[in-house]
Every structure is written in structure tokens, then in C-alpha cells.
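Given next, in C-alpha cells, is a single chain: the form predicted alone.
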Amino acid sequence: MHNPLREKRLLDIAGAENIEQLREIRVREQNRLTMELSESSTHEVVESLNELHDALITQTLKFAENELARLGLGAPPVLYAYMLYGSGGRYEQTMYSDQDSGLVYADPSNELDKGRCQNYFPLLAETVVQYLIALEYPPCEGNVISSNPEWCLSFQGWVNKIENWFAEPSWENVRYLLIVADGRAVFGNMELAGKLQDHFYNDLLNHPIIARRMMENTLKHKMLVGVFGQLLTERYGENAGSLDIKYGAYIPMVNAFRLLATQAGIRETSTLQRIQALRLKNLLTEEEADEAYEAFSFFLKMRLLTTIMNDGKLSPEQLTKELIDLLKKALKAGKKIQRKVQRELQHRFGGR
């Protein structure tokens, strides 16, 4: 559908000269985007706002490839995929979302070009990163991002690395396995980060086992809902009586949904889409999908809101017995899908 807005969007990033006119359009366009969150649908907003986000990495990554030929660095030696994970994987960034990154390239033909590489690569990740925390993207706390030399490397590399993590299958290899699911190549070659993500999927199909251990990680955050449908709230300190949004309601249905799929061979990153993938290969049913879809929309809007308002969570003077009935209804069909990972876990290993 033609939306001039977005249309002047995409147009006025494009065409931007430097990192202070991003973080201009940036800062013009999510105040936009909030007025909207009121009116509009959830989908549209956290569609829009996510497209701005990989518009704005995009333009940041062609300033940056310039500023290395300005070095006399030249063009990439080869073709390389620049990665997003966690929210921005997943299509589900907020206003203020940090930088969940990683870079994987061609591997080079030979020692000249293998040099190049190794010189050229990690540069630009640390170029990218620098225009990013200037456009007001802090870095990821877990140092999941692509200057960090962990995650900036050769397709080779990277297979290595992923063939690693499944053969020890340690809680933190775990947590690098289910990161690398939510990720997706936000510029450079899709083809190259397909050609990846094949060899994640062909990885797990040869590791059954990894199963087991990912669904323990997904179990470890509990919806915030009582045996008796009572919302469990902060007891304690500071936040007593507040609602944590992302930790309580969002992240136990992206950690939930996320296993559903890579399990089924889904490879959709967007947790609304791997809904809809379930409910195709019948593996959630008509009512499930629905109860599911309308509750973790209902989450996105509430985190939107939350990191705007309240660092994720909801205050108690937020909770008014409209909200609540609303997040008893989500969590309930939250703490569904819950269960249902739980029943895999005892079906496939006769876990607790």
C-alpha cells in the first residue's frame, strides 16, 4: 500500500550525507512513531519501526565501506553478510534496542586474499559499530557484535564455531546456538548468510540431543502468572509491585517459539511469523495460533510502551484492572505455550 511517510523515510535516509543527519531522521521519525503507538495497529508500528532501524544500519554500513576506501582500504575483498540477533533479528527492535550484531564472509581464495581480510573485515566492523553508538545504539552488553572478533569471521570460521557449540553443548554454547537462530543478514549477501543458516539447521537435525538442552534454556523465564491466574509481581525493592514486561511475558514466548520452530525446521526469525509457520505444518492448532498470535501482539505493544516509559516494566500505578484483566489473558495463553515446551521435553527425554 503507498505510504508517502514511509516512502519520504526511507528516501530521507538514503540520501543522507553523515551519521549527525541519521541520528536527525532518527530521533524526527521515532518521535513520530511514538504519536502513532495510540492509533495505529501494534503490526504497523513495530513493522515501520524495525524497517527504520534496518534503513538507518544499512546507510551506516555504506558510510562506513566508504570511510575505509577514504583510508585507502579499497572495496570489501570479498563478499560479506552483515548479521543482526536477538530483537533485531527477530524484526522486534524497540525505540531503543542495542546492537546485537555479527559479520560473516566470503571465505578468501587465497593467502593474499585471506590477508586482506583480516585486515579489512574487523575494521569495518569496529567503523560500523563506532557510527552506531554515535546514531545512539549502545553495544550489546553480552559483547554479542560484530567488532568483537568472535563474531566477525569467515564462512569457514563460522562453521567451525557452530560445529563447536554442538559438540559441547555447555549452558553458554547453548545460549550462542539459540542466538545465532534469531539471526538474519540485514546488508551484503543473503546468499552467504543462507548458505550459514543451512549449515545451523543441517547441525541440529544431526544433534537431537541439543534439544534437550535448549529447551531447558528456553523453561529458565517463568510467565508472570499464578497457579490461580494472579499476575506475580515485583515483592521487593525498588520496583515492588511493578510488572517486568520483557522477562516475564516477552521473552518466555520468543524463548518458547523460537524452540517450536527450530525444532520443526522453521526458519522464520519473527516470533508472530514462526506462529503462523506452526499453525501451517498443523503443529499449533487454529485456536492456539490465535491465542498465541493475539497475546504476544499485546506483549510487543506493552514492551514498546515499557522501554519508553519504564525500562520494560509496568508500574504499579500503570496496573489498572482494565491492564490487568488484559495481561491475565495474555499470560495465561503465554504460560499454554509453556506447557506445551514442557510436554516435549518429557515426551522426547522424560525430563522434569
The other form holds:
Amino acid sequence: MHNPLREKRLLDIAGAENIEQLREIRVREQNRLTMELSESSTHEVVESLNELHDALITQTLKFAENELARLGLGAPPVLYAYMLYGSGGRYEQTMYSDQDSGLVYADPSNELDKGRCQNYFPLLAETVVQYLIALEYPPCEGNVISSNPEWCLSFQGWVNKIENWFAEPSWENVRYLLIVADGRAVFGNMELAGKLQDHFYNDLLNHPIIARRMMENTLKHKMLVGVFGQLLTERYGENAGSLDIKYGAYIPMVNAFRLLATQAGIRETSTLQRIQALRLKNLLTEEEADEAYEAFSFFLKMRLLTTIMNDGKLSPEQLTKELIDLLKKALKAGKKIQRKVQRELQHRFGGR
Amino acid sequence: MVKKSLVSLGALLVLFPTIAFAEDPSAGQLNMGLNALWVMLAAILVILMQGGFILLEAGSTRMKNAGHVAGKTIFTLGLASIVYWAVGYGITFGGDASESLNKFIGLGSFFFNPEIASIDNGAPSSIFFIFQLAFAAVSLSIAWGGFAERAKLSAYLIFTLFFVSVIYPVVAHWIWGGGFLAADGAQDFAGSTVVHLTGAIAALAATILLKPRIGKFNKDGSANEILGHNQVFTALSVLILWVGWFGFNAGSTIAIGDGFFGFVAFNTQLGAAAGAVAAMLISWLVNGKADITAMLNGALAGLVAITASCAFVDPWAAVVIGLVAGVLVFFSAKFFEKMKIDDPIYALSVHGAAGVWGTLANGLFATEELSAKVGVGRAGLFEGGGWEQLWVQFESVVIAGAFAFIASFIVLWVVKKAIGFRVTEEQEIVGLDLSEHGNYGYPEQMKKAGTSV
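The structure above corresponds to the form predicted alone; please provide the structure of the form predicted in complex with the partner chain.
Full complex below, order starting with the chain above.
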């Protein structure tokens, strides 16, 4: 599809010479997309927005590589991939998402390379993270970020790490596995990232119990709709009367479909693609898939709207009669999926 | 040697009490003694309910006010006892007023001087006084819910004087002391209206005049949650109140008689139980989370509601009354918050809304048989008695409520104009422990918190 705006945007980014120029492009393009939100489909806006983020991050990585070369460290000693996790990994970033990232580099073949890698990649990661902060991508609060040595490893280092997580599925380790399940390479050697994914899915098959632990880790966030079909809004505080779209609608659905998809060996990371893939594998009925797709698209849109103003929450003023009806319908669809996941896993492993 | 012989003499006295008491008691004396013992035990239980109020109020408020909140309950219990002895008891039960005046107020028995023992095997008036005083003190402690965390200590003092001498005794006289509502057949066995509604209405007047605590409501009208500092205290308080309530309700039979007090206790237990269960479930269904505070309020609401009806209804009705009270208290708390009325201890909902419901419930569920047994009023609407009893109940709620509100409002309004009702903003922020008493209830914690500010 020919889209002149899109091509101009990508060209502008590729032609930018420094972070400041990238930042200007980001502000300009996000403003444009905010305008579009009211007229285009959510799907298109989310796609354009994530393409914008990917392009900006890619260009930033190029800047960082150049900077390291300028400092006399040369080119990257081995192949590597820069990974995105969280909403970035799922192609679901908003205008204000933070950095959830990691880095994997090919196993060095000798000691000399090993030393160079240990020198080069931490510095590269640190540089990228700093540049992205300058680009107004705040660092991840949970420290899932490439500048954290734990998230910047050689291929074998990653394989060992993931295997350890599987071997010892504590709450914390299962959280990491859930994060890795949404990971994808944004820049660099895609094959490397793909091989890492092979390992992850192999391990997943060999540890069936992990599915249950993953479910338990994600149960705490519930769809905010009550038994009587009422919205469960915040009761107290500055946000009283508002609805937490992020944790009460978006995240529970992300969790449910991640679980269903990873169990089915589906490697898509975007939730909408996961729904489609589950439908193709007949793991969702057409009705379920349509309902879920529609509901999740709606939540993505709400999330985009709310992150612009209010930290993922719909304020009481925004909750009009029409919107409440739509929300109730979508939340009920989400709740149905959440129950389906729980039922299936319950069925598979028995009660606790 | 002397010690040994004293011990053996004591043992002999225990084995052969006739050595000490020359004469066997008569049946009438035994009957009086048992009744007196039961009422005394009930009075002790009701006075122990003050321990429940101390923990309820302290647990539901913040650490910086804990010493004040707890201590002032003991102080006002002391003051209330003296005021009730001097004036209050006479207003409720004094028999010197003319017949027309007695419809509205009793006179006599001021500075009450009871006989030193039972006369003709009647109930000792000393014990009756203590029992009635305990009820007045409970009503007063309920009113403090509306004062919590922001009223001056002097306001507590002045309000105690008026509430225990006039406001509570007048309502009690109307329903229990032979006043006009008693003559109409108003059924309020142990005081859903007299004790609970009167206290709650005083709390309402106070909280309206005081206005909400700093930080309770935002500029846009939304509410903040000011959590109490110790939920374990609050839960324990409910248990103490629950146990004390057996004195409150079953003790209100004032006699052992044919064992009717057991039936009253039985209904009391069912009402409280149903209230706790209903409130937990409704909070779960409506908010998506099973709220402990709501559940505790539900248990208390069940108790408050069954207080009026415990001697008049069948057990199934006690369960229904408790269930409705549990649901009612949950929505009532939401309602008052929406009206921007700050009710830190939920006194308005627990004692007010549930008190009204419990009183009206008699008009619905009172049975012919039990009304005849107690000797007050008649059967309710669902028991074939028609609308009459319900109307009488409604009348007693409205009249008692209106009087309590107007009288409390006037007293507190005058306090507000004359000496000020509320502490200063600064005092409220540092806490009443420091501002009213000079020391923290939790010195270590509060001083630590103070240094970090």
C-alpha cells in the first residue's frame, strides 16, 4: 500500500543526523497520529505508531554504533540483536511507553572476541539507553533494560538464563519468562533472536507445569466488571470514579492471549496477531475470536486515549453513557476469555 | 498454728454453709437473687462494650489520634455516670411528674439514692440504675463517631453534660419510661431507636457542624480513603461488642423468668451472623473485592437492627432482618460518602440506618404471640397485624430522630459559636494526642514519623 506520509516519515528518520532531530520528528509525528486517532481505525494508528517507534529506535542504534566507532571501539565484534519486550515487544506501544529492552550477541568463537564483546556490548547498550532517554523514552522501572548486565548477554548466556528460569519457576522467574515471551528483535540479526525463541518454546514444551505458574502470576489483574455487569471504578482518591483501562482491561487480555498463544506454540507477539493465529489453529471459535479482536482493539484505542492524558485511566468525565455500554460489552468479552484460560488450565492440571 | 486453724475453719464454712447462714432463703428471695444476678451480669457486659467502642474508634482512625480517641471514652464514661446519677436517670424514670407532663418527661429520683437491698424481693434499684446507665453510656459513645479526629476535648465534655442529662433520657422516657410513645405501643426491645438511633443522630449533627476531616474529600468532590490504623483492633472490637450485646438484648428482659432471655439471645446471634455474611457478600459483588470493614460494619448493623426486634420476631425473621441490615449498611456508607458527610466510624450507617431499619422491622415481622408475651404493641404487617404497628414504629423513629437531631444540633451549634467545636487545622494535622493531651498514644512510631516530615 502506497502511503506517502509513511514513506516521508521513514525517510526523515533515516536522514536524521542526531538525537535532537529524531526528537523533533517524534513530537511532530505523534501529534499527527493523535489527530488521526479520531478518524482512522485504531488498528492503523497503533501500527503506524509502532512503526514510528521501531524506526526511531533503529536509527538510535545506528547512532550508537557510530558513536562507539568514533570512540575507537570499531564495529560490533559479532552479530547481535537488540530486543524489545513489554508493549514494544507486542507492537502495542503508546505515545508514552518506556524502554523494556535487552541485547543478545552471537557466541564469540575465541577468548579475544569474548573480551571484545564484553567490552563493546555493555557500552553499546548503555549508549542506546541514554540516547533513548534523550528521545524521551523513560527507562523501565523494573530494570528490564539492555543497560542492565542481566539483560545484555551472549546467546549461550541467554540460553542458560532461560533454562534456569524454567528449572526454578519462582514467582520472579516466571515473571521474567512472561516478559521473554513477548520479546522480539527490533534491530540487528533476526536469526539470532529466532534461535533464542526456539529454545524458549522447546523449554516450554518440556515444562508443562510452567503454564500453570504463568497463569497464577497473571491472575491478580482482573477485568474490571462486576457480577451485575457494572464497571468496577476506582472508589477513592484523585482518580475516584475512573476506570483503570491499563490494568483492568488491557493487561488481563494481554495475559490471557499470551498464555493461550505460547501454549499453542504461536510465536506472534502482538495480541491481535495472537488472536488471529489462535483462530487459524481452531483454538478459538470464530465467534470468540471476533469478539476478542473487537474488544481488544477497543481497549487499545482507550489505552491510547488515556495515556495521552491520564496514566491509563478513563476519568469519570470521559465515561459517557455510550462509552460505558461499549466498555461493559468489551469487558465482559475479556472476562469470558480470562475464564476460558483458567478453565482450560484447571482442566489440564486439576485444582490446587 | 493460728493460720492452720483459720484455714480449717474456712474449709468447714465452705462445706457446711449453714454454719454461716442461719436461715434458708425463701423462693421469692432466690428468684430476686437470680434476676438481680442476671441483670448485674448484663450491666457488666454492656459496660464492657465500652472496650469495644475504644477499639472500634481507635482502630478506625489514625495513629496520631489513638490515645485521645481511646482515653476520652473512659473520661466520658466517668462523666456520663455522674451526670446520669444526678439528672439523667430521674428524667427517664422519675415518677414525680404530673400525668400530662409525664408523657414527655419524667421528674424525680435526681441524685439517685437507691435502697441498700431489695425491698419485698423486688429487683434492687441499684442494679437497675447501673444497667440503665450502661445503655446511656453506649448511646453517648455512638455519638462520638461523628466527633472523631477533629473535635475539641472541651466539646466532648459539654456535649456529655447535655446528652446524658436531657437528650438521651427524654427519648428513653418516651419509649421506656412510660412516655407517650410507650403509650402508643412502640416496640423497641433493647433500644434500636432509643440507644442507637439517638446516638447516631447526635453523631450526624456533630459531623455536619464539624465538616469533614482534612483530606477526606477532594476539590472535585471525590472522596479519599482515610484508612484506620489497625484493622485487628476493629475486628476485635466487633467481637467484644457482639458478646456485650447479649447483655444489651438478652439482659433487657430484666429477669430470668421462664427463660425467655435465651430466646432473645438466640435471635441476637442470628441477626449479627446474617449481617456479617450479607455485608461481606454485597461488598464482594459490588466492588469486586470482599471488604473487611464492610463485613465488620455488617455484623454490627445486624446487631443494631435486631436490638429492637429480638424479643418480637421469629428466628427466620431475625435472619432476614440481619441480612437486610448487612446490605443496607454497605449502601448507606456509600450514600453518606456521596453526600460528602464524613463518618469515620460509620456510626451513621451502622447505628443510624440499621437502627431505623431494626425499629421498622418490628412493624413488619413482630408476631402476635411475642408481642403479647412482651406486652408491648401488636403483630406486624407480615404477621397479620396490618399497618398499625408499622405506623407506630415509623412515628417513633421520626419523632425520636427529629428530637435528637434538633436538640444535639442546638447544643453543638452553641458550642461552636461560643467556644469553637473543632481544633485548628494545625492541631488536626499534628493529631489530637499531641494537641489535646501533650503526648502521643504511640510515642515511638509518631516521633519517628515526625522527624521524617
